[in-house]
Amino acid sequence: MVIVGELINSTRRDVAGAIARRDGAFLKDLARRQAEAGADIIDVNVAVADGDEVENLKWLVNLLQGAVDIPLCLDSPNPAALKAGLSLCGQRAMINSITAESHRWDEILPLIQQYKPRVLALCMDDGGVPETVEDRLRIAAKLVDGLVGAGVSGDDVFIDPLVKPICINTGYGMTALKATRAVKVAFPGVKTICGLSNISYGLPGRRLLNRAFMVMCVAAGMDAFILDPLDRPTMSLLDASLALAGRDEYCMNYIAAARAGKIEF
């Protein structure tokens, strides 16, 4: 299981303010706490912060690399910002994201070929966000074939089946789960990932919904989550669900987490 810590995101007011003020201490502490809580990768998003996105991302990449010894996930719709950030990463980064939309594919694929990051690939194309499992699988096939054909290892491809809020359509959760299973069957060497909190947008008790959906995703074969690793109940449920799903041999990771006091009973 790969955990991408989601908290350094400029859609959060405290993070946007820290970027604007160049409050490095706050941001480094947030990165460190996520890494200590179990994040394998730190998401970095400056897209809605004040100032120039390219310069903000360059500053933040340099800052965070001095704070944590884990890779960064560069989360931006701006190819220039992605290129600037990738050029500064000492460890192999992840990018969020590429899609099968023609313009996005043409802009991002050359960066992938040059810098060889791990790739988060969204099941979207020029027709927009697909509604059905079949359309998501069709787009996933286009993404996997294109990326692998361009030299990306299947193990470095993370397909996002697109989790949409169930407040809009109560079937969206099951659609994402079915799409996850379908991708795992069709492309055994490829990973799956989702932004966990998307499922609960617009609803009360969001953390409860996120946690319940995460357990369902683990059972469906999800390989990675973008989530808040500082949420101890969520991380505890993740350890427990991996053990119950047969994805933790002899429950050793669960036992180690419990002995370390990381499991909330």
The other form holds:
2 protein chains.
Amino acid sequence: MVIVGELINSTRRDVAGAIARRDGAFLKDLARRQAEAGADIIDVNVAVADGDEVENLKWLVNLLQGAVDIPLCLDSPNPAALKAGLSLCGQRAMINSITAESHRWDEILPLIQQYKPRVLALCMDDGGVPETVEDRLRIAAKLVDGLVGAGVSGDDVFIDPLVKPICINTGYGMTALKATRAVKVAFPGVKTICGLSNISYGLPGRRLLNRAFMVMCVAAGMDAFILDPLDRPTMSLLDASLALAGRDEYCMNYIAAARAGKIEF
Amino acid sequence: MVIVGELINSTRRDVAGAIARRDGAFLKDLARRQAEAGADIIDVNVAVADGDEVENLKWLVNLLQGAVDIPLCLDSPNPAALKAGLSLCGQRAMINSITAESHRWDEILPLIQQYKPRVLALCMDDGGVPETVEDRLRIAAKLVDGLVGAGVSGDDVFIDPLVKPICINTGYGMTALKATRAVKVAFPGVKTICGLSNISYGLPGRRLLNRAFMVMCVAAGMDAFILDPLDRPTMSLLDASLALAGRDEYCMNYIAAARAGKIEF
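Let's compare: the form predicted on its own is above, so bring in the form predicted together with another copy of the chain.
Let us now look at the entire complex, which starts with that chain.
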């Protein structure tokens, strides 16, 4: 299981403020605490902070590389920001994200070929976000074939089936789960990833829904999540789910977490 | 989703004590509170209480029928106790359980034919509890064919895939989930059911594991659980899981539960 820590995101007011006033101590602490809590990769999004995105991202990448020794996930709609970030990353980064939309593909693929990051690839194309499992699988095939054909190792490809809110269509949860299983079957060499908050958009008790959906995703074979690793109930449920899904040999990780007092619920 | 409230079970010390001293108020209250919390059926097990099981069960069935207007699930290894209980049930009962073991089948089938209860049918035969999904499906076929052949409506058959502890084999969780899906595909007219505590036997943090496994079971299509309906986090997770699995039209039940302040986590 690969955990991408989501907290350094400029849509969070405290993070945007810290970026704007160059509060390095706050941001380094947020990165370190996520790493200590189990994050394997730290997502870095400065897209909606005040100031120039490229300058903000360069500052933040340099800052965080000195603070944690795990990779960064550069998360931006702006190819110039991604390029600037990639050029500074000592450790091989991840980028969030490429899609099968023509313009996005053409802008991002050269960066992938130059810097060889891990790649989060969203199942959407010029037709937008697909409705069905079959459409997701068709777009996933386009992404996997295109990336692997361009020299990317399948192991570095993280396919995001794109989770849509169940308040719009109650079938969207099962669609994402089935798409995850279908991608794992069709492309056993690539990974699957998703965020957890879209599923519950527009509904009350969102944390509960997000956590329950994570459990279902683990049983469906999801390889990675973008989540808040400081949320102990979420991390406890994740450890429990991996044990239940046969993805924790002898339940050793779960038992160790329980012995260390890390299981909270 | 059918919820069988599990609390009136003589393996619980307070329940065994209440049965032995004929504390009807305590037991009626326990039945009523489970019904109010969402139980559709009340499990009644007196097997390990002091005194004669048949007499205890007759007393308890008469007592509870006056207290709640939902069916009872008569839960006993003893065919004489089941027969005595069935003969007293005004509402059509459930029995827990029949198996494909020859002696059990021969003892229980006549009671089913006479009293026409709902039937909890365990996927085990003379070879014991099976190891694989395929063996579970083979035994489920024997149970479904035998019961339906004997005149039982498929809708009254609840197949229990038999969940074994993941501390013995980490694959047992996925085996139960796959067996559940396989039974639903092979016999769309029958229901699936399971208890939640076996999965976590021998491990720390059992409630967490039980709850996470319930979530996975909902996504796999499980139709019924034997559980503690007074456990609010479990019931909240169940409501959330049904919404996520597309089993709650417009998420109406989940939203209503949240509005009523019943979502707790």
